[in-house]
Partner chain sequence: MYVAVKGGETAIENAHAWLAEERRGDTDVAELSLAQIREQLGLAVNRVMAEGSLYDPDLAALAIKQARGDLIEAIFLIRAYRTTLPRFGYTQPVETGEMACDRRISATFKDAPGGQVLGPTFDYTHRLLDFKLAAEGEVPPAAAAEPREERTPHISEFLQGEDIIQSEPESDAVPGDLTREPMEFPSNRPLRLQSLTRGDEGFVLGMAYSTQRGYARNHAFVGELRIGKVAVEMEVPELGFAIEIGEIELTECETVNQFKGSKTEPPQFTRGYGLVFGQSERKSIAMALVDRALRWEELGEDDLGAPAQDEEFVLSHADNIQATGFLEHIKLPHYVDFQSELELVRKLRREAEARVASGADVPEAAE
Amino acid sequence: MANETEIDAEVRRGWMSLLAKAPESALMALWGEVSERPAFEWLRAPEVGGVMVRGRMGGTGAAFNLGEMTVTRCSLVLADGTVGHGYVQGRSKPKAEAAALIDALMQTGAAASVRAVVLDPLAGQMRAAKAARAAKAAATKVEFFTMVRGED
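Take the sequence just shown and give its structure alone, in the form predicted alone.
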């Protein structure tokens, strides 16, 4: 069992972000391919709630409340004592449970297998979707050219 403090915080933040933002259908399809599901106990059963989303103008301005977003969260502990947390967008309790289990497994010896079966394919799917959106938006881009008239 790896202690939470032994896991690089930036690396963990990356997989937690990926799980939180992933479409439920994609995550659950990949999670279905994981054959061994560990036994666990709930520390906090999945529950739906709201969070305030804050923003900044230009990334550097004063923070302001943008609005509320629905999230589902849960926490669990594996038989070996590893704790996993799941925070996901929306109201999906199964997605939050899967995210918490994946978080816990990524802190154990099963991390390489979970990364290969779930996280890497999921990251690839999300990159492809982002590239497709960018290409669609680029197709509508309009270029404006100004002609100089010779007057100063």
Given for the second form:
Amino acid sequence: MANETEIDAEVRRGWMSLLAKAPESALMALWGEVSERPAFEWLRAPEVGGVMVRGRMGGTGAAFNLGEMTVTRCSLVLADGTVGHGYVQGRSKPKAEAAALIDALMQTGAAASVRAVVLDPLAGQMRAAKAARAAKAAATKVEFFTMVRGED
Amino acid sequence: MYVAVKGGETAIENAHAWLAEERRGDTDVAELSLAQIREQLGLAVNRVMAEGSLYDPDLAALAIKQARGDLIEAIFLIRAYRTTLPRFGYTQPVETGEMACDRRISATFKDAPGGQVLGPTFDYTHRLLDFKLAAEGEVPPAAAAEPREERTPHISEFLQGEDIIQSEPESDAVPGDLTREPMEFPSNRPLRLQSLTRGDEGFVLGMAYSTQRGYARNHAFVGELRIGKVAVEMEVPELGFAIEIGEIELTECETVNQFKGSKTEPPQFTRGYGLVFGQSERKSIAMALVDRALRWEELGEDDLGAPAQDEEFVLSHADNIQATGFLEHIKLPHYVDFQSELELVRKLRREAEARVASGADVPEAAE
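Please supply the coordinates for the form predicted together with the partner chain, as a counterpart to the form predicted alone shown previously.
After this comes the whole thing, all chains and molecules, with the earlier chain placed first.
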């Protein structure tokens, strides 16, 4: 088992953020390709709840409460004592479970293969989807031109 | 004489069974799936999320289906569901300056960095019914161009540089939460914004329109309107650091308002702010106008007695679930209440008739 303090918080933040935002179907399809499923016990079984999202007045000012969003969370521990947490958008308990298991595996020797099979392809799909939207937005950018006014 | 009675269980049960049948409609027509509602009635889904004050497109689609398309009923369902959810915490404020913009326009600066990006808009359509949509058909793919990589800065940043617009200083003040404590007056701007963003679109639109027509006119320009996705970050106690827990679509509108100055403020531009879940353009512009109107006191402006300046009036009537709850309750049985009213009116009538018969002081107005 890897010592949790050895895991760079910024790196862990990266995969947890990716898992939280991933479309459920994409994540579950890639997770299905991971053959080795470790045994685990729940520290906290998946639970659906809400978080209050905040905004800033004027985009930059003091905070205000904008409204809630649904989140599902769970925590589990592998046989070797590694703890994994899942915090994902929406109400899918299977997605939260997969996220927590991946979070745990990423702290073990299986990290490289989980990254190659699940995280990297997932990040690639999400980047491509984002780029496709940005490309459509770019095509709707207005190109101004000045009319010849014929006043001279 | 009416007496309190029990009953109606069978009638209620049968009414609900018929409701279910009517909801389904003609069974020769294919049933709507939640995915169809989510994907093809996206703006209805957005409105239910915004006014239901819960970002979850699948739940909003379910609510719309269950409510037979009655959006206020759907919002009611979402608000009721919301109260059953344990609250895991509060997020960090979303950074709209980092938004991946689908749309970003400014009515004040033509050549702002990032440009005028129209996005998937109804603007410039001719509002003619498109009968091609009555038939099924393939949609040609939208055009693509080189995507913008860098962040799109807020337009207000440019005015800020010149110190000619009111600033919005960052602060760590914890905002009040009207889902936890009931609204009290006088209120404050964070609570007003929370109330407006979940307020009824029609009501907020009407209030905003009243300012444009002259009831506390505030000369608004849309400095910027942007629609797109932002990441939502939250500190997770188990981890001791913040992670992104999701991504939501937002519409943000910032108005730039002409301001001649007041007793306390120099001439400058002032701001109104709208931020709404989903693609909700009309609502966010309206919210910004009403926000600006409600700031009259902090800017040292005169109270013109306009409805949009009266926060108690605006905020107490903006919530369509409170409003419809109180409005619709009057159709429920009030047999006993009404019985006493009936007795009272009969008594008054008898007394009035007795006065007429005796020829005593008949009030003119009664004729």
